[in-house]
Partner chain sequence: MKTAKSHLFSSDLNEKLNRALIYFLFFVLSFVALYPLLWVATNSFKTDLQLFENSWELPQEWHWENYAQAWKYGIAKYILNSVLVTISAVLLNALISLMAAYGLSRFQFRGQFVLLYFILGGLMLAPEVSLIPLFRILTTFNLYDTYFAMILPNVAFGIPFTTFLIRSYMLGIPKDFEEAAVIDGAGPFAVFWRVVVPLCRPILASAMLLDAMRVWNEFMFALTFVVDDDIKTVPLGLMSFASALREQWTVVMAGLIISAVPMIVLYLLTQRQFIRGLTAGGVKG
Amino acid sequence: MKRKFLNQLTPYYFLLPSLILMSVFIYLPVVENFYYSLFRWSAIDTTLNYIGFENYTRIFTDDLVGLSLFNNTLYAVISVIFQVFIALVLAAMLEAHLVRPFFGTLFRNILFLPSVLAISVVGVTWQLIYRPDTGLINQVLRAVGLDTLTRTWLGEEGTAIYSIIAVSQWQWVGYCMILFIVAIQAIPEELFESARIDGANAVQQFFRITVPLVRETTLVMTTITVIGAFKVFDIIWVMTAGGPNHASEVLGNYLYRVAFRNDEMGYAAALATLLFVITFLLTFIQLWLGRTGKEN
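How would this chain look by itself, in the form predicted in complex with the partner chain?
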């Protein structure tokens, strides 16, 4: 029996199903994606015409790629402000000793709720709220006499991307807050107590104890948020599909449109490679920062 247990192949049997599925549905496609990006082809006529790196040189001359990456960056910056900085401040407030546990739990659960909703529920809900005529926002603005501020929020080039980014903050700030709460709860309570005895006020406790001690969580949250902002697709597709006139285009959305609407599969594959490189670099930066953080 003992010999059977030590059979050298046993661990591989246990790993086989995951390795097969991940190879076929994740890694093989990533490699294939690079291969396909060297060809001109479409879903209807699947013949591959080799064109070398032409799809890649096209990326540099395509204004829509620049516009998409600009919107992705905007998405990343605003999301980091709300989902890292503001979420951390909110978490510290809810964990402050003067907040009663009952209210802490209550507020935490309410703010978390939007993150469990499907993206199309969120998207269609906010489409209705942003509607120019029956939408909540314009109705409220008209009711308080601010008619000049009413907009076709998702239909104007100047407001579309900001309106979508706002929805994303609405959905995710509570989620990020909970992850920070978990990190704050891991800080020994004595640290706060002795700081209070030394006369440190809440703000000083926040900057001297909370911020340094949740550094690792902050780093992880920042990278996840930034990577998330570069691979965002669904909420854009649901709310505006990148419009009006490409004003809310992001890389994931543009890639999808090129592949499945314009049927330029080769070019879309090149755009996917660009996305791969961006997420890879961001992950690499996180690992590097995390390592130097530990050495200190």
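Just so you know, these numbers come straight off a predicted model, no measurement behind them. Basically, rigid core = biggest C-alpha set you can superpose within 1.5 Å across the two forms. Positions refer to the first chain, counted from 1. What changes on going to the form predicted alone:
After superposing the rigid core, the Cα of residue 26 is displaced by 2 Å or more between these two forms.
Once the rigid core is overlaid between these two forms, residue 277 does not reach a Cα shift of 2 Å, moving by less than that.
Now show me the form predicted alone; what you just gave was the form predicted in complex with the partner chain.
Partners and other molecules have been left off, which leaves just the chain.
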């Protein structure tokens, strides 16, 4: 009996190292972050002044938090449209062989290539493309007689955040497309053949076969995309650092500014807790809404 009990514990012995690592590097820091958010302190003066939930009440009166969350939400909505829906459509078109194999392979490589570039390289490159005087976009607009459409793309409050979001879609839509291609290739070809025999066109096959059978991949991609949109920091910091006049500020960017520019570590910890709660709830909601009902 004792031996049987020990055998039942064997799988947990293999899980124990991972659980220890996750506890030390993930769960414990989350708890510590919440603890430090209850104090007013700085990196220079390590004295902890207990203020309770004052940092959290400050969040509700901080206009930059509201602006940052709006930009994060905008970032998430546009990213889901392009990195999930558009990427799925492109993947379905390529797998339906609507273009010749050579051009299909070339198209995949062209779209996938940006995802392997470093964020700093992408940010600096697009800064040059967006330049109002010598940038490629404005030069093309002037060349075709659309001078009125030229903008200081990263220097105007109305275009800065959209310009950055466009760069993000350019970089990641190809990566998402490749993942959807893998999911579509796992669908039995007999289903498409039967649909064609029954007279279903490409659009009907897409909505009645492809979309339902890549549901799990769509759920994963949506979850990752939304979480990434709320955690985004690097591309914005490289391109605008949240400017002009906080027009492209996001929560991660504002958190960094509060912590390492303003040296308000307690408030930054409260913002980090807010970010954690938002991403956790979004993940839970999406997993709950996307449950398939399959039993393992």
